[in-house]
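Quick heads-up: it's one chain on its own, the form predicted on its own, in structure tokens.
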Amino acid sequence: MKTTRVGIIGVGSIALAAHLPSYAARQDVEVVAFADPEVERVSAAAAAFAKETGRPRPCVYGSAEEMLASESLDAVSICTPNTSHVHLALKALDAGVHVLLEKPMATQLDQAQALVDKVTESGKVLMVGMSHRYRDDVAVMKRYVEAGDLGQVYYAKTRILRRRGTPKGWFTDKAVSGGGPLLDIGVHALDVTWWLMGKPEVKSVSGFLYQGIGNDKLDFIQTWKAKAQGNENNEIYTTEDFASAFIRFANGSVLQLEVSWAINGPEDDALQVDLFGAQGGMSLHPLRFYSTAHGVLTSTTPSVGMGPLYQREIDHFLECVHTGAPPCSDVAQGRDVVHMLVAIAASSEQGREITF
């Protein structure tokens, strides 16, 4: 059994909570190196990883360039702030390494297209970390849609509304993150719903971004803590905290999106998806199918949960690395999602609908 040698670029929350445990669960994977400018903090994380898993301690480098030049790697996970994604992915592809790239793939459309071109040229796998596609309940929804049980899906709604859930750290600094909840959690809601609809071609986008609450100080509120140094208390807050969009597709269907880090309204923190078709409808959280039978309205609740989505994501990435098969969330789809995200922000800034 060939061992896949993996490096992690950016050892923050998502790397520690999702990527590392999922790689460690595989006997055919060796996590050989970490790259992060906060060497002291990451060295402690490397020692903890070795102690907890019984695996060799990963080497720690202060930069991705140093790690790629020093190690013989098969693949990397890139788990860094959004605006660094494309630069680091290009470096990894130039080094002949397969890439699992955290969402969003890019923050600018031209950069996303450059990455598409580089992947085509390199022949390497680049998979975008759209983790909600790898949920068990979402997989069941996809089965219903592809089997034709909903008929033509003509309308979809998706949302993640946090009442107070602004993450600490670089997320609120637009120069580093590229945007607020739209690029943080909205990308998940948009991607998985568009994918369930069959990835229809976009016709036009109307968006609205707003910072309505900002960095308010409330007691007894817990949220994502910053792992990296700098902006630990969101002293820099230059992003929106609410975003909405209305997207028209070339096939006549439409999609409505709402996401927030902070809003004065009911909290709906889990990903919500509603699909409405001519033959049936489907909702996520809870998973439910709506239709008619024998002249009456019916609803059924498939018996399936979320499942180990991150493990399924990592397993799928490694399968693609080993076989050369295209990933479910590939680079071209990543570019198309970035196109929608960029258009939503542009529509809000310009106060008009953006036509593709």
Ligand SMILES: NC(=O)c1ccc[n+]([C@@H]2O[C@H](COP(=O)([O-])OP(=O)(O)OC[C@H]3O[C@@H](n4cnc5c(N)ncnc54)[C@H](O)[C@@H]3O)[C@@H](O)[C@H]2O)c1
Contents of the next structure:
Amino acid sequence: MKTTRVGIIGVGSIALAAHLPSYAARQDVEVVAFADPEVERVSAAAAAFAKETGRPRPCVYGSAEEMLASESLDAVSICTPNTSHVHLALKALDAGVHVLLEKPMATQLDQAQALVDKVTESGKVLMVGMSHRYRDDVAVMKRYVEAGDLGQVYYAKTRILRRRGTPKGWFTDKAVSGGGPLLDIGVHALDVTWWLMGKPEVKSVSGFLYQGIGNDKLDFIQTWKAKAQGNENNEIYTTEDFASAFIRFANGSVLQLEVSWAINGPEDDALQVDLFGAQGGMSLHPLRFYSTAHGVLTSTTPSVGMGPLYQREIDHFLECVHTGAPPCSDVAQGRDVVHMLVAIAASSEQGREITF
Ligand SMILES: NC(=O)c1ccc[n+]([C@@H]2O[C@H](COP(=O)([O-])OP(=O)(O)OC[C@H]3O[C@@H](n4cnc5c(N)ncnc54)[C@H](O)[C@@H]3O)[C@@H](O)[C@H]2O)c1
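Okay, that's the form predicted on its own, but what's the structure of the form predicted together with the named molecule?
Time for the whole complex; same chain goes first.
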């Protein structure tokens, strides 16, 4: 059994919660090294990882450049704040390693295109960490759509509405995150819905971004916390906290999106996707198939949960590394999603619809 030698660039919340345990669950993977400027904290994480798993302690480097120059790696996970993604992915591809890149793949369209070009030139795998695509219940929705059970999907609605769920840390600093909930959670909602619809070509985008609530201080709020130092209490809050979009596709179908970190309305934190087709409809959370049979309306509940999505994501990435197969969430699709995201923000800023 060939061992895949993996490095992790950015050892913060998602690396520790999802990437590291999923790699550790595989006997054919060795997590060789960590690269992160917060060396002290990350060295403690490396020691804890070795103690908990009985695996060798990963070497800790203060930068990705040092790690890539010193270690002979097959692949890296990049789990750093958003605006650093493209730069680090280009470095990793230049060093000849495969890349699993956290979402959003990029915060600007020209950078996303540069990454597409580099992946083509390098021949390496770059998979975007669109983790919701790797859910069991989402895979079931995809099966229904592809089997034609919904007919033509002409309308889709997706949302993640947090009443108060602004992540603590760099996320609200636009210079580091590139944007607010649109890039943080909207990217998941948009990506998975567009993918389920069959990745239709975009015709036009209309968007509305707004900071309606911002950094209000309430008690007893549990929220995601960045491990990276700085902006711990969201002192810098230069992003939107709400975003919505209306996207028309060349095949005549439409997608509507709503996401928030904070909103004065009912909590609706789970990713919701509704697909409406001529023959049937389907909803995620709860998973339902809506149709008709024998002259009556029917609703079916497939008995499938979310499943271990991060493990499935890492397993799929490793399979692509081993076989050279293109990943489900590949770089070109990542670029197309970034195109929609930046167009939503541009439409909001310019107060007009953006035509593709
Ligand atoms: N797929 C998901 O479900 C999911 C969930 C949460 C976060 N994310 C994404 O993961 C990324 C990281 O988010 P997080 O919540 O783990 O943040 P975090 O702040 O907890 O972790 C980021 C880590 O990157 C390090 N870092 C910063 N700049 C670096 C650089 N140039 N080189 C190496 N390391 C660097 C920081 O020190 C920190 O340890 C973000 O892009 C976020 O959107 C994805």
